[in-house]
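Given as structure tokens, the chain that follows is alone and in the form predicted alone.
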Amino acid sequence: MIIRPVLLKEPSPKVMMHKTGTLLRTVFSRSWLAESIRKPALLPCAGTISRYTASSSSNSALITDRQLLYPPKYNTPREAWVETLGTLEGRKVGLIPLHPDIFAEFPRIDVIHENVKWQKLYQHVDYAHQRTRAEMPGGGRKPWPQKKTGRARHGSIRSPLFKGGGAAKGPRGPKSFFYMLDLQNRAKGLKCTLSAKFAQDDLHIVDSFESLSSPESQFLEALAAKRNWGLSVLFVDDTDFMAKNIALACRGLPSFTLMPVYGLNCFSMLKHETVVLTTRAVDKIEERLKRVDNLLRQNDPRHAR
């Protein structure tokens, strides 16, 4: 592979992003290129971007060096900007590759529907309950003699034939609707939902949640409005120990949710308008989903030698 040095610095507002098919391309204006030539920074262009430091008004500029744990054999990695939460506008601090098997999967609507249906049913419990004649109070005495009355024979006034009697075939709750969806469809649903969010520009990547500069809920709400994130945002990190500022800011915003990677699911991603992942969360998501793919491939008899 031939490594070509390119001139790269912090993206300016003149950078225009275009989505052509599934590839994310950047078109730089001539004025920006002339400006970058005056202050060059040589970087290798080979699918990943190396880490470098450069002086700026925010004291640091970071580009993440990210190697894919399971490099794709046939498809081209997708690329996504890495933003920071320090300012309202959001400064681009890097450009990282994303695995195409995770973030460029064909959006199977039927698989996503099966995942949402499974999530709604496995936590649903029907508590409807009706008592039988044995559970009703009273009714121990025979209402009238067996013979010589001209009426039908009965043994208890709590029979289902009487008003106020027990139910014959009523609901006997609590009844659980829990069932386990197979591993292949669960992994496929996550990949399809992540790919659909990424294709619709509703998935964003930040360097870390520690970069949020203010614990005020108004600041986080204004940040989401400035970046067109919508009214509901799902923040996902690799651990459940969240940064102090973002935990305090989300506490006053019911539509802003914090979630660790191990709790990521299709229903929550579809419920929120925007999904925000940290770089560490992206690493763990790709690692776990590709591990599941390898496990399913090993257990598949079609791939057995």
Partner chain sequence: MLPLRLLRSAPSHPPTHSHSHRIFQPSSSLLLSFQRTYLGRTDKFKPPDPNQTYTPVVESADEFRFVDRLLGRDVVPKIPEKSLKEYPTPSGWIPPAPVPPQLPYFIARTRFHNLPVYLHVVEHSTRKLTQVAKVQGDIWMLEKELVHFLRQHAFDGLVASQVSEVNRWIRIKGNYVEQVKEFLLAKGF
The other form holds:
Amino acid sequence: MIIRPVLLKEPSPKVMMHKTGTLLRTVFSRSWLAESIRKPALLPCAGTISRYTASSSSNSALITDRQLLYPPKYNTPREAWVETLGTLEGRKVGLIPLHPDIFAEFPRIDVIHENVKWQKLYQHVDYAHQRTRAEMPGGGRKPWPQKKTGRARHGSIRSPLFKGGGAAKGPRGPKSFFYMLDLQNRAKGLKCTLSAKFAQDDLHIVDSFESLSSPESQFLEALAAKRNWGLSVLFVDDTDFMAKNIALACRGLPSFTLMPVYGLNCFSMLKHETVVLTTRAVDKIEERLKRVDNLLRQNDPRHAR
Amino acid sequence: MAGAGPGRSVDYALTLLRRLPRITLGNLKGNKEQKKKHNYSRGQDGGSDRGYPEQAKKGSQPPLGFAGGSNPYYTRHPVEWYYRGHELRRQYPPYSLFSLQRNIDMGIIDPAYPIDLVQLCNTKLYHIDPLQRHFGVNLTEEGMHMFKAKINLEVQWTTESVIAAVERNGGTITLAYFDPACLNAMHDTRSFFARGVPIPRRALPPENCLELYSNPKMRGYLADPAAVSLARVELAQKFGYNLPDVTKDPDYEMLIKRKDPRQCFYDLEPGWVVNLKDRTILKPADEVIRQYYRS
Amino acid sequence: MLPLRLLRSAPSHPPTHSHSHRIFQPSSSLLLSFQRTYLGRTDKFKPPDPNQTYTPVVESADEFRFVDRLLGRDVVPKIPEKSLKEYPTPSGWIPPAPVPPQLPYFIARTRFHNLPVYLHVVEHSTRKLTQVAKVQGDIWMLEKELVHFLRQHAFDGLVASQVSEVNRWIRIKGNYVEQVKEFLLAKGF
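Next block: the form predicted in complex with the partner chain, after the form predicted alone:
In what comes next, the whole complex appears, and the chain from above leads the way.
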């Protein structure tokens, strides 16, 4: 059992679930808004790119020069702060543009639902199996003569009519529910989920996981609590070789997951309250998802996997 | 919405999302309608349809074509032999000059290198299936009047007008035959090279099309090059255009590049095995094997 | 585990298993028939002959650059500079305006840089529908302007249209593909 950080200083901006399941709306508190954890507001199309300067007085230069792959010609990029994991509060070390086709995709809940359903279902095997009358033991002999007994006529004690008899139309054998959702649908699901997370302030970008200063799980937990990241955090890096500190810290925390970009999926992003990406992970995600948009042959079976 | 421009509806949706509950696994809902459950006709009278849908498959159905006892349609009429062997004839899926021009304009096909069946199939916009007896590309006349590219083209079937359209712009065109084993390698080069089998030795055309591929008028690859040059001049006179001099062209080397009659791919010899993983080529060193592939 | 056929003779060393291990030594004919039935041919599991040689090869990486040209590409390539400067291209392609027009709506190009205007012909019917897809922004405004523009081309001056706000398309009854493309190109899309 993990001891969660109990009291959050500021109320979470998210709507809190009432016990009976109805949803209550909370009012966004001004003090919380002023904390500038929130990402900059969505820009109108005619605006310039970097409208906001870093509010924190950082001495080092901001990371602002990030070239977007397949730069969007007719949509404005979104912006996100780049934080560090060095201290509990962290510093803002950059303001990078994010591709609108990936981080500002129309949030199609039904596409996300299809992806999550696929993720759950394609691995599912139904092992239910019922024997038919032929497979039941015995039942080869006519239980009693056809006529004159006064009883109903039967040929076998294992027919479906009998108690203990075989199933007439029962489930037969292990049944696989495997299917592959099309590549386009899966890519769209990832884009919609990333956009939804980003819009709801549940997506944070970090310069690198190397910046985590301590391997202690408690430090990471306190860091997440301080930044209102929530109870579960999904850390995504570009490769599966993780920095030592974050690997050790996450090892003791079941609700904090480390994941490379190739493992990114809708289910995990929704399961965890917050998603934290490194800048390299953002680069790789954009590259892979834009590639899917620009494939020559969109329904090539080779690409489906 | 106030303000103009792309992406406004998306912005509106995302702004709305900021004030809505966090999207979680418990919040999702699909859009597709519920699958219609088959209401089996149950009850005392048994219903109107046949019990359950599977019964149609299990129940004894009459054979296909059965006409209730009278002479069925398919036996009434005599057999027509004019289409005999249609399933064995060679097919050439069409590809228009317009498509070719459009693909060159959009950078999908590079006119700086020779264009053959391999390049067309690599665009993923044109496909052939050797198993369906497709023997290559048939270049059609659509777009003949707007065709402006100067290319070295190798196709399997075409007409005189198309040859004129290509040569008018200073390009060259050749009609070349590839046997099914070669076509298997050419139409999907990635799978072929991944198989790790030697590049096949191209066979000569069968008897019934040997004449076509040796005909200089159709720019056959087996024709005498001198006769082909003459035919080019004749065609220019016939259609009434000035034939550009290929020898004076800066791309002369590219335009005269031709495959050997035993060669499938440009610059790769038959018998070679391509190692995609290590990016090397394995060439047979045994003399007998080399003689075979080079003969 | 030892292959079964080697168990025909008694092993020279006792087995080194901790638990008791019974070694069956059935008669040769029974063993062979068992093998043939359940294991297939007995030489299937033979290790490869170390003396067998393969044809000699010469490995070289010089010509591999020719293979790269044969493999093709996966993604749509960039438009050549020539097509962007000299348009309409010979095949009739016109690029979009470099700066998006300041209009309340926007129509993006497809991944092959074409206009998203399609002709749908209803199956087993002569009914034709012209569809403009990928409409962003004020779709109703676009519909109004499009209908107004197409009225001059319509036989009786009537243009029937349908808007799908969620799917972001507009459908016009009839085949007006060329006219719609002309309209959109004039706007700069």
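It should be emphasised that the depicted structure is a prediction, and the values quoted were computed from it without experimental measurement. Numbering follows the first chain given and starts at 1. The term rigid core refers to the most C-alpha atoms you can superpose between the two forms while keeping them within 1.5 Å.
- Picking from Pro254, Thr279, His124, Gly230, the hinge for the rigid motion between these two forms turns out to be His124.
- Relative to the larger rigid part, the smaller one is rotated between these two forms by 15°, as taken from C-alpha superpositions.
- Once the two forms are overlaid on the core, His129 shows a Cα shift of 2.9 Å between these two forms.
- Comparison between these two forms places the CA of Ala167 4.8 angstrom away from its other position, after core fitting.
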